[in-house]
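Below, in structure tokens: the form predicted on its own, a single chain.
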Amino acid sequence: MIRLFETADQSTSLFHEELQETYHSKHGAFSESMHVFIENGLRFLAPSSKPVRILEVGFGTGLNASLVYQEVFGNQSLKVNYTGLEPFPLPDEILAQVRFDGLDKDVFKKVHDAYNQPVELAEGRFTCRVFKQGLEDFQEDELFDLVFYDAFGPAVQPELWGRDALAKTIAMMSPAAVWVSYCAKGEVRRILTSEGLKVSRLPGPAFKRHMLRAVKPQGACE
């Protein structure tokens, strides 16, 4: 069973009672996503005339995708092709109750329509597609420039934080691509480093000491 609750910044998050895990920080769902994935992820990338290809592991409420759309809408030079993975989509009755003040409600709904077919917004500068499958089943020839690793934590989904899953993700990253996550666990950092990424432990969002950002070497190839 999933129940809604209000986080400290008045945005909504969800609590998965079976897993005993929240979808976002109780100290602020909106502010956590902005800090980790937008400020230290998307805005960290060097400007490019090509579309930024983003992969999100753990699409969840669609908050991160909606925030990326917001960035695209406000920046005419930014183009994004967004791919989300979510094996357990949230039911419509739950999504209808989620509140993120400041986001376009129609856009929030439309990114969830991307389970059925790709959705184009912002005059084609933002394309979103979401696959109803997990990382283990996902295959893609395209390489990604930015990875939002937003799965449930290692205690709940350890298989997504082990070497096999992280190595598969790294193999789908283009040279100089960026990987970001709220998780700063030492073992995750060591795996990313051993797989050749340059890892930085950065200040985390409210009441969380650290987060991780990792960059693939410029000359890396698979």
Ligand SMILES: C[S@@+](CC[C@H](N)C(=O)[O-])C[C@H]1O[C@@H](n2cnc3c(N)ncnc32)[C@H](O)[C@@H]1O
Second form
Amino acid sequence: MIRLFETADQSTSLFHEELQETYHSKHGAFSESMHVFIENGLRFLAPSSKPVRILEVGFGTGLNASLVYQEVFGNQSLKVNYTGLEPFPLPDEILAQVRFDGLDKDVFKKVHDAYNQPVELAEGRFTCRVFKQGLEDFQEDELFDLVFYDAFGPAVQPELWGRDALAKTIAMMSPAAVWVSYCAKGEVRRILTSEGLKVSRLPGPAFKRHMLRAVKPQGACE
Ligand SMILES: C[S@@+](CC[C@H](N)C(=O)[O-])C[C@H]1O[C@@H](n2cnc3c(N)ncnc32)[C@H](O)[C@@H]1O
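Let me have the form predicted together with the ligand next, following on from the form predicted on its own.
The complete assembly is shown below, putting the previous chain first.
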């Protein structure tokens, strides 16, 4: 069962009763996503005339995709192709109750239509597709420039934070691609480093000491 609750910045998050795990930080869902994925992820990338190919592991409420759309809307030179993975899409009745003030409500709805067919917004500068699949089943030839690693935490989903899952994700990253996550666990940092990424432990969002950002070497093979 999934229960809604209000986080410290008034935005909604969800609590997964069975896993006893929240979808976001209780100190602020909206501010956590802005800090980890937008400020330290999307805005960290060097400007490019090509579309930024983003992969999100754990699409959930679609908050991150909606925030990326807002960035594209506000920056005429930014283009994004967004791919989300979510094996357990949230029911409409839950999504209807989620409150993220400051997000475009139509866009928030539309990104969830991307399960059935790709959605194109901002005059084609933002495309979104979501696969009802876990990372373990996802196969894709295309490479990604930015990975939002937003799975449930290592304590409840250890298989998503082990070497196999992380190496699979790294293999799908283009040279100089960036991986970001709210998780700063030492073992995750060590695996990313030993797989050849340059890992930084950055200040985390409110009340969280750290987050991780990892960059693939330039010279890595496509
Ligand atoms: C921390 S929550 C995601 C938060 C989401 N990004 C949001 O803003 O709402 C983790 C998400 O990962 C999804 N998930 C579970 N198993 C997964 C798997 N094997 N691969 C990818 N995502 C998975 C969960 O269903 C859940 O929606």
